[in-house]
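Shown next as structure tokens: one chain only, the form predicted on its own.
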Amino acid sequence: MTKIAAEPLSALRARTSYKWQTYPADVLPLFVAEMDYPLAEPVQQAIIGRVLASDTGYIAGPEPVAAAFSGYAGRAWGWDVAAGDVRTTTDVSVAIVECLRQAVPVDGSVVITPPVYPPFFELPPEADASVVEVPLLLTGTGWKLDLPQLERAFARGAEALLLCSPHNPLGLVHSAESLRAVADLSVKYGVAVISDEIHAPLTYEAGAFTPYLSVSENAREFGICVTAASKAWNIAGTKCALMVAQSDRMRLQLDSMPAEVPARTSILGLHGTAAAYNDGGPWLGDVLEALAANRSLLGELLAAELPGVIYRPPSAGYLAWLDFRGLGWADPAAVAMERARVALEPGQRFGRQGTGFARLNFACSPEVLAEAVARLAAAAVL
């Protein structure tokens, strides 16, 4: 028995966020990233704490979530981090296309790595760039990147790649080998890594994650990570984000952005980010064994009822790609929709390796999981 459930359907209804107020109430919605449990404790009584002080003006530096992230960091991933290479910004979006603006001339153009989240195909346009698509490899032991591929995109004048890491949607956790690599490639050719780390405090196995950064001299030389507190604690309402360079060349990067990047940030995001950082641990600990609970509950109700469908359950993450082929389902998204009233995220979105595909957020009930997977299935003898 977990420590830790979901909340009961009648009071996510009440929430009036993205996800529960997309569709009616017939709908079971598992497509954005937003989890179903309750908020963590110590995030509530530090959004809570400035409310009631009237603390809700403008951030006067990032001091307390860059000194609660340095803390974390070494904590988790036995990263070190100095609070002083740490900037913040409203929202890991905002972090990407500012990065990008710094690294990349405009006209110039950055590499992503299909199938990806849908914002990689948009964010680089946004800072007057091109998209260069380097897709992901699936080879008998899983997705990796592809670096032969990445080298020759490098060779071709790319100015910068932009990582996902954890890779959204596959739940993929990149080894140190290959990021290593990828930041020699980086090096040899001066291209800008910025890895987006958003779902690495959501990696499974402990240890399994690599922070970029901490990778190499040669990682640290031209790379920068955005991350945020968001995906991990559900805050993603709260805009606050982390822009972390360890190196001069980048942190100078991070100083020449206008002053209004880091003034965007939410004040109240900083203080529910710092608390999540420094005393969330034990409640994320609690919703890994949920999330993790629920991620063989799904293997299992495809084995069982929907044999079709592919699963590779993600190594990070609460987010399954799923591939519907085997139902001849060329959109499985909009038949989900239509037959069933699951609403899922499109294949599609993620780039032309997506067709055939869905994503399913498995953060809510085993029961609301379960009556999804029993609805698909009635839907697929149709």
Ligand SMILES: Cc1ncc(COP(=O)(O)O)c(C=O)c1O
Second form
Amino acid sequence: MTKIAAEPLSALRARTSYKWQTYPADVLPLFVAEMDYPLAEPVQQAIIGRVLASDTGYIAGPEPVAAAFSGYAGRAWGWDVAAGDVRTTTDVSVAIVECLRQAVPVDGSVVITPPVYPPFFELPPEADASVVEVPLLLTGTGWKLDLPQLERAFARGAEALLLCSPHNPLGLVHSAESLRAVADLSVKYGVAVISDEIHAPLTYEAGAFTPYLSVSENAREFGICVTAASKAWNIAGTKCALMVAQSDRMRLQLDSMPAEVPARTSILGLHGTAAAYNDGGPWLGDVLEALAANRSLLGELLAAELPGVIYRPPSAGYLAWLDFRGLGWADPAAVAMERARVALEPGQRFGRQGTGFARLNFACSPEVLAEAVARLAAAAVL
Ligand SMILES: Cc1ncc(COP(=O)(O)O)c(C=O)c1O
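Would you mind giving the form predicted together with this ligand, to go alongside the form predicted on its own above?
The complete assembly is shown below, putting the previous chain first.
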């Protein structure tokens, strides 16, 4: 038994969020990245406290989140962040678009590394830029950034790289060495690096995650970190994300954004996020323990019941990138829905490389996970 348990299905089905309202009750929803655990108590109390105080107006500034993140970054990763280098906005997607608007001219181009979180294909166009794809490489030891192809894209004139670190959907934690190489290339070609680190607190091995801006002076010169407590503490609906810059050049970009960008942060999100960074450590530790158990359980279940599916356990996060090509399922998410009543995220949404793959969210109870794999296994013999 892990210290934290997912809520029962009856309570989950009463949630009004996307995960629980999209499909009828016979479907097990393992698609969107929401978790099934009850919230961390300090986060709940912080939000409830503001509501009880009728303190639900506009934010007055990035405090108390800036100081809370500064403390958390130091404790979790040994990363020195001055509170003055932190700005807030609505959510990470908005942060990415606004950073791209600063760094990339209209009709410029932005590099992404598929297979990747589907909105990465849409956020650059929202900032009037096009997308250049430099797929990740699958090697004998796992996935990695394709540095020679990144350099080629930079040399051809891309103005920004949108990095997913850790990488959704693979749960890949980029090595400090590869991040340093990216930073050197970014300075050589004058390319901004927007590093989306929303999954970082969900890294399983302590010390494995390296914040991009911590790797070198070059990283800080052209890089911005965008992040939020929304994935690790499951508070996407409270709308608060952070942007961190640690050079004059990138601080200027943050300060050149319209005043509405920070003003759109939710005051409830601001306080919930500060509570997560300040006091949410023990809860996160329990959640990581439950997720690590499910990460192993999924491997065992697949090996026993669906050996044709290839699964590389993620190093961070609760998303499993499953290769169904061995089963001959062209669109595994469609088959899973139709034959097994299990909702998965279709692999092709993550880029062409995702054809024959699907993403499964294992932040659920072990029973739901086992039931989902059993249903998929039954579908495979139909
Ligand atoms: C890599 C990545 N970035 C951003 C987001 C979305 O963040 P937000 O809800 O803050 O826009 C997600 C959500 O799953 C994600 O996986």
